[in-house]
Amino acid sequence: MSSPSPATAPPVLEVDNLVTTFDTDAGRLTAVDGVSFTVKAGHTVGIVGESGCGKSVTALSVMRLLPQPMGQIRGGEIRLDGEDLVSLPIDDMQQIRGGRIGMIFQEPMTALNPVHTIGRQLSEVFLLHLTKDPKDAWQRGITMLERVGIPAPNDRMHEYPHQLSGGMRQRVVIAMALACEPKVVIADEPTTALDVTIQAQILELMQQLQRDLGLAIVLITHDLGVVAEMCDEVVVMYAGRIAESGPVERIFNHPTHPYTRGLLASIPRLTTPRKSELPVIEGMVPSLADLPEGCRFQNRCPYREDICGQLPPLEEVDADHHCACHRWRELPAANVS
């Protein structure tokens, strides 16, 4: 029996109607509200939006690393190769983290322990998942550092995080995330703390490793330029809900939701006059403690009408392209030049 082609292969990761809440002094806040997406092997799905939109909470929910006891998954399913992670016992989930799912955190200096050597921290990943032999774990660590392009990996194994540059530390974090050759990698703002040149190197490294290993990647970012470079599909989030989702080319060339249009309009272009001001989305993202009734973008939307007081469903625009806006059929064509 032949293997399914990439186009027909089942998703590696499926997030279905995820609801995540936090119990706070202000009451129970819903940080992720009905979010769904899938990721296939060798594909990258980008999750974008302003700070506070629920991107990182979605990632932490998939990893089941929500702060306890305040953060809880209240609904939906997260399936890895068909296995629901939400109902999995915590001991089993600990084996999946770092084994079948890796995570690249935003700031390597907080992801790495400053008082332990790189070798000790990297070896621990192998000792937890793949081997009981410390010497074997150490050698695997050297091989992994070499794989992510770190020079003199044997020497680096004896060094501490503060002795490495920011780009080197991020490569170590990537090495730890990929140590056990997981099926899925979640990268939460993996280049935010790096300068532009190092950002490009890290993104190129991730693409190369994806090609080599067939990784499914979930990329959390606010940078639409990175999405255009890295992703196959994109999920645009706003105030905990999906505003628009679909193939990257479709979203960038034919944005449908007013929020997506505003984000894309704010990207500087070579054709932008030097002294002209970039368009901005007026207003602020609403507080989770004080969300408007209906569409959560309505208070900032130039196309608002009375119907926007009702919560819009996520409707199909065309194949694999969805939008949560009552008025998307009526809006003028977006200017994406």
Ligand SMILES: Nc1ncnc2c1ncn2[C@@H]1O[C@H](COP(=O)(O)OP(=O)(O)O)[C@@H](O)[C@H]1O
Contents of the next structure:
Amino acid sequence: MSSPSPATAPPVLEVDNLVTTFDTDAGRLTAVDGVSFTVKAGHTVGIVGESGCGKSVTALSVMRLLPQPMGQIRGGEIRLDGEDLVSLPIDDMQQIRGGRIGMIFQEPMTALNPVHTIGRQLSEVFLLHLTKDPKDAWQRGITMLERVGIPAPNDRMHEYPHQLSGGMRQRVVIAMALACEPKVVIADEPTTALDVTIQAQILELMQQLQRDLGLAIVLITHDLGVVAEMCDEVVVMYAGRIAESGPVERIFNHPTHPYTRGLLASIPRLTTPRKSELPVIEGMVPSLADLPEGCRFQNRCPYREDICGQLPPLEEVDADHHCACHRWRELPAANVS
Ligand SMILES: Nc1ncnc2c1ncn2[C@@H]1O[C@H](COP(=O)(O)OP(=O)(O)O)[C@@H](O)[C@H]1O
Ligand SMILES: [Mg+2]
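Having seen the form predicted alone, I'd like the form predicted together with this ligand now, please.
Every component of the complex follows; first up is the chain already shown.
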């Protein structure tokens, strides 16, 4: 079956005004505060931001895998093909995970069981979702390993995770995530733990599988280089909120939010080599227990003014491009050469 062209396709995944909190000793902290984005078939949406900005909590919310009972979705909607996931009974959600939504995490060993063979773990996914016949499940496992570029898949099926390299392990995780031909894959820093060459191979594999299967991908990364390579749209998060979102070429060529500008300025560029010292944004992401009143970026922002003591709304800059900064209209054009 051919999938509809991405431009006209309805979104597969819609996250609408998501609010997720944690109950902690310091009180109730809002880790995700009003985040919205949509992903269409064949498209990749990147979620970027420094560590602690709420990227993983957003992903865990979508998959309903928040640590219980501290982590709770308090508001908003998450729809998969129009079906609300927030109110879905947790048993039904189990069927959706690994079935209609695939997951890839940073550290492959968190997704793999060290005491079972690759073959057993991969077969289990098929047995859970697609077939009752163990032989059929095993055969499908071999085909899947082949598909993700693992040499000698027959032999690999009998091996344990520790017998594989990090890159091969992540390929196995991708095979497991894609086993049931999900419509959406959520990948949380899928290549951060891998070295650069392997990282490039894994990203290329994901792109190829996306083309073959029409996957919608949510790619979480702190690496804007990966975003440039992989994504159609970007959501820039800061301290639990969206700072800026839009098509990748808009964000890279016309970054509007001071935080996005800061992130972009710190990417090493091949074309215009910089001095060894890259500009970085000074200061740190504020703790959720100690957020400033108003704009959360204000204590690091070179453009701060009194108005920034009020929370900036997410405003439309132009089609599909949004920015949450009081001052975006007045700021000098970003130097992105
Ligand atoms: N299990 C937890 N308990 C309490 N707070 C948490 C928990 N997990 C995450 N948080 C809070 O949510 C914030 C965002 O975390 P996370 O989404 O993991 O960030 P990242 O953008 O690096 O993926 C953290 O800074 C932390 O304050
Ligand atoms: Mg994370």
